[in-house]
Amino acid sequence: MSKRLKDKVIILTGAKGLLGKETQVSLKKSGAKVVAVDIFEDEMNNILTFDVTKEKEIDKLISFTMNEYGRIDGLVNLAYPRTEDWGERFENIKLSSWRENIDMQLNMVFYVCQKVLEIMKTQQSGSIVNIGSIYGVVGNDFSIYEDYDGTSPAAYSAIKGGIINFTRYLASYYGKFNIRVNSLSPGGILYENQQHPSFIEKYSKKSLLGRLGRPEEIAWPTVFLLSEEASFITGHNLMVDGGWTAI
């Protein structure tokens, strides 16, 4: 197993998740020095208890890291809170309930790396990998959902779409300090006995290689982006969907 981030010391929030955990996985193998942290407690899993949508909580984050390691090399924004009416239809979405899924997911993604940041123009290197969507870059089709009267949040697809131009920008503004800006957009992930299966046909009927993605395949493209096998990319919106946008 290649030891591409040996030694790195790499945050990374919403470990706790299908894609945390696998991340974290990913990560260790590669030799990084992982900060795993969640709103949820977990110790068996070494994941740290940091709720990164309150500012004083990612303050203490910063602080934690750098007593322990004394450097960020690198950052997985991957955490995705959001408000117990998530899955409202459109026309029914309280203004209140727009305005706090924005704060706890972008705002909080701006906070993160504006600390982060900081250290890493410090450094005079580092790398972030913020998530975004295919539906921060393409329109919904809802037709995958109609069987089950399922929908897309609305401020999912605004959300992941600043996330991604958002990520443009820190690019833009750091790349002189020697460190590296990136999104990874992916696809349907299979979630095991929590997705209804016509949401699984449908998906997997659109998709060119006719199926969902595994968590281990958005994992080992967040480590490549993090690592100095892609030194030369910044900017960029790596697209990893089973090839959903590609038609």
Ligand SMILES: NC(=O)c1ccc[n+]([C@@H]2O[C@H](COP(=O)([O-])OP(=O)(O)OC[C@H]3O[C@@H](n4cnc5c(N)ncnc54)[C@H](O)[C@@H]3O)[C@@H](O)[C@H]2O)c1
The other form holds:
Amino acid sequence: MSKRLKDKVIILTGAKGLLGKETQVSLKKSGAKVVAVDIFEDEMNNILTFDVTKEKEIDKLISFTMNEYGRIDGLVNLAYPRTEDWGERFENIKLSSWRENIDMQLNMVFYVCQKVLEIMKTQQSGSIVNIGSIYGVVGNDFSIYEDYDGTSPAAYSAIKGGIINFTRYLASYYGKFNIRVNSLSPGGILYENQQHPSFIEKYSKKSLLGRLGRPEEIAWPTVFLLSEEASFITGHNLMVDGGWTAI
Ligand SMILES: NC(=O)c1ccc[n+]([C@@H]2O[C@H](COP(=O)([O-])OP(=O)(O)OC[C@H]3O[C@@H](n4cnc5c(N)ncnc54)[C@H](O)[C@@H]3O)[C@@H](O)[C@H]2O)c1
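Since the structure above is the form predicted alone, I would like to see how the form predicted together with the named molecule looks, so please show that one next.
Now the full complex is given, and it begins with the chain already shown.
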């Protein structure tokens, strides 16, 4: 296994989640020193508890990483905080809920990036991967939810579209400091026993590869974007979606 991130210090948020777990494994296999964080503690998997929706907690996370390792080479923003009514139908979404989700999922990506980029600028190096989605790039196909009365949250499209273009802003602003900022936009990922069979079937039919993705199929492209093998790639939104957005 190539150690393409040997000794690189990488902050990974949302490390206990579906994509976070596998991303931590791939980062470690690649030789990285991973500062894995989640709102839920998990000592067994070396996950530290930080709430990335709170400014003070983010400040503490940056101080912790600097005290422990003295540098930050990479950041992967995988945390996915959302309100309890996330997934409410468009007509019923309360403005307060919309605001809270934008604040937790978009505004805090701004804040984490701002703090990490301060450090990367002094180092004159670094690589950030923000997480978008197919629904940050194209409109929703609601037909894949209709058999079970599901939907896709309206704020999700606004947030993911925002993250993807904010990423381009950062790439442009920090390119001259030898810092790369990219986004990765996953398509649907199979989550054992969590998705309705009709969703899986309909999604798979539309995917050019005839299936949903696997968490490791997101983790390895993330490693690639962080690594020197991607040294001329910045401001890019990498679609990892089995071809969903190609047609
Ligand atoms: N899974 C998919 O099919 C898919 C598809 C497209 C995009 N994505 C994106 O990938 C990202 C990760 O998705 P996932 O499927 O792994 O989600 P997930 O819900 O499985 O994991 C998210 C993790 O974030 C953690 N988290 C929540 N609030 C937090 C907070 N305040 N501070 C720190 N950690 C917090 C959760 O505890 C959880 O472990 C999200 O941005 C999501 O939109 C996922």
